[in-house]
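Below sits a lone chain in structure tokens, taken as the form predicted on its own.
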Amino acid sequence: MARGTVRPARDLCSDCGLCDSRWVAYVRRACAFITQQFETIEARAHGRSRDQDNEDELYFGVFQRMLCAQLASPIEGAQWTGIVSTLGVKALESGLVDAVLCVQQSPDDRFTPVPVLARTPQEVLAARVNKPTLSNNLSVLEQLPGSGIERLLVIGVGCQTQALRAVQDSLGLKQLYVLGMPCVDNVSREGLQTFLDSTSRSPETVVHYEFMQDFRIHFRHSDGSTETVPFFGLDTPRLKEVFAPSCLSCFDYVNASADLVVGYMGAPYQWQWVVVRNDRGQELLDLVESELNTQPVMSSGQRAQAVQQGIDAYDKALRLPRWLAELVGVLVNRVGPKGLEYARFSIDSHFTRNVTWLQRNHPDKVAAHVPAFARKIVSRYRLPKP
């Protein structure tokens, strides 16, 4: 299928890349935005689906263990310490896999993603730093037949992982490992520019950014300087519709079908949250665990009131003046949710927003598209009228 043509998911397409491969024939049962199948995919990947009576699994999916980690010797140029890049390198060097599906960047634009099947550590390291735009990662599956690749590590986000799981038995692989990242609110390249222009003091020099646990957006610039902006100072009226419709209708923030998940959302500030979901995930973590500084997961604070206030403020597209946004940010960082409670705060905030968005824009899809665990979470809050 040619790039840019109409996709079966239409406006909800996340551009995961499946439709740009010969596996497009599977799209109607593989695409997360056409057929929602969390329980089936979790059972296939982990041997069971999440226990929704267990509060941790309700939010974070099936897991064997969770921990917080930092690479003891950080990789130069990595977004944080480089755990994901190191895992990819070690998987190749150890012979665990023949290739790593990861995302490099265009030589013409630092934020334009270029998916590759990396066969060398150097090619993996060239993919370090997140590209916060929609990326057609699964398009490179087209290169698998005849490549000699029998064991593959795929690094990706939830919509990509769900589609991958649906077609994995037809890929001709002897072994597949999936290293997932928590993901929320991706944008088109044009949408990213709108976000940068409205938020950063120097949008043309931003190398990477992340919404962090201290309730601030952290920007790193090409000259090595850093910049932080409080969440509460965002230009909500301008940014409210900049996020991709696929992200506004997604309920897989935690990448529930990956073997191993690495991201910031459930850890204290400056640590990464690591979730081992199954034995393959532990096999991946074994490659690097001896090189990590680790600590147990923690949780503190209360999220519910902040979530409800955020629902109302977002719906009204409120924007605080910068001085007040800074003050609110300081107060929330001192007494607000941290660790796993911060992760629940973020999940609650996005799930309530996304259900509201679906009710207003795709009311016919709500019944089939919102998974049971998301309904249980969202039922705890008062939503705006559709």
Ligand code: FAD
Given for the second form:
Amino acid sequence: MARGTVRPARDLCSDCGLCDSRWVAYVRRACAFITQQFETIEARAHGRSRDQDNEDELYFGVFQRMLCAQLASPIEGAQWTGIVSTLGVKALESGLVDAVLCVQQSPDDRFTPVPVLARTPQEVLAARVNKPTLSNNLSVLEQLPGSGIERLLVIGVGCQTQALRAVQDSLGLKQLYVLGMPCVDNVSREGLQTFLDSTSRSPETVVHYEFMQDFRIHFRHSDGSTETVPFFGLDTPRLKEVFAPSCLSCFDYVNASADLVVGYMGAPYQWQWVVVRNDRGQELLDLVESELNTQPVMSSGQRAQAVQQGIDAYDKALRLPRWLAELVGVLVNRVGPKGLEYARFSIDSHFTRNVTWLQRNHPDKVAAHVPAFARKIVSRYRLPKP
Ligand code: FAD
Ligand code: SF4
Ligand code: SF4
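Swap state to the form predicted in complex with this ligand from the form predicted on its own:
Expanding to the full complex; the earlier chain stays at the top.
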């Protein structure tokens, strides 16, 4: 089947890749943008859905443990310290799995994703670092039949995990492990170029970037130099059109149905955030835990006022002059939300924006598509008129 010919979610499709495999047959009930089913897939993965009366579960989903971590010997060229790649390597070396679904890059373009079923540690390491664009990861499920793979580790973001969970019983696997990453504001390859052109001083030399917990975007360039830009100085009027419609209607920021989640948003500056959701997640973490520096999760600051101000400013598409953006950035970094409160700040900001976007662009989908936990979170704020 030619890639991209079938896309029942139409403009909301995140190109998760399911429709490029034989499992397209399940698309109506598997696609995250056609059937919202957080409670079902959380229950399937963890034995229960999240307790919405528990503030931590309301925001971060079902979990057994949360911690902050760094690989004691970071992997050169990884997105952060390389916990995810190390886990993939160890899962293969220990025989826990036969293959790892991960995302390498095109030989022609560092930011064009190439999903693979990696069978060797070298192939997993070649997938290190984010390709910050929509990636059709599940297309490689098509290679499973006849491959001899019985135990699989899938590394991916929330929309990919949701579709995977919906079809996992029909994959013919003996065991499936899911290592998820949080994800928000993803873009097409063209959208990424607009973002880089409008934000970096030298878009053509950017080799790595991350939105960090100090409220700045950190770019690394091919000559080794770094550049940081305050969130508050972004060209909002231009960037409003850049994010993919799938991501403007996504509520799976924290990858609710993964076994283990590795990101950064709930950890202090320069630490990774690890969420163990179930026993399989702990089994994965056991592979690397002795190689990690760890500390408990922390939380400080108050997010609510900043979130409300951000909602209003985003809606008016305000762009602050650079000097003011720098000043606001310094102030917010000094007194603003940190650790888990930073994660809640980011979740509140994105969920309120996404509900508003859906109300304006797909009003018929709001009732079924916005999960109950997101409704509860969003009800704490005053949204712009639809
Ligand atoms: P590495 O060892 O460098 O491994 C990175 C892994 O990412 C690789 O295994 C690769 O297969 C996989 N990957 C790369 N590109 C993609 C892609 N497009 N789709 C699926 N998988 C991919 N964390 C947050 O806390 N908040 C965020 O908002 C956030 N947004 C993210 C958006 C994207 C598109 C991605 C891929 C990740 C995001 N993360 C986010 C996770 C974070 O940036 C790091 O990837 C994570 O902390 C792991 O770092 P690492 O050094 O251990 O990973
Ligand atoms: Fe198909 Fe995935 Fe797109 Fe949904 S998001 S239409 S399942 S490729
Ligand atoms: Fe998928 Fe959501 Fe990430 Fe977009 S923001 S790529 S829809 S997980």
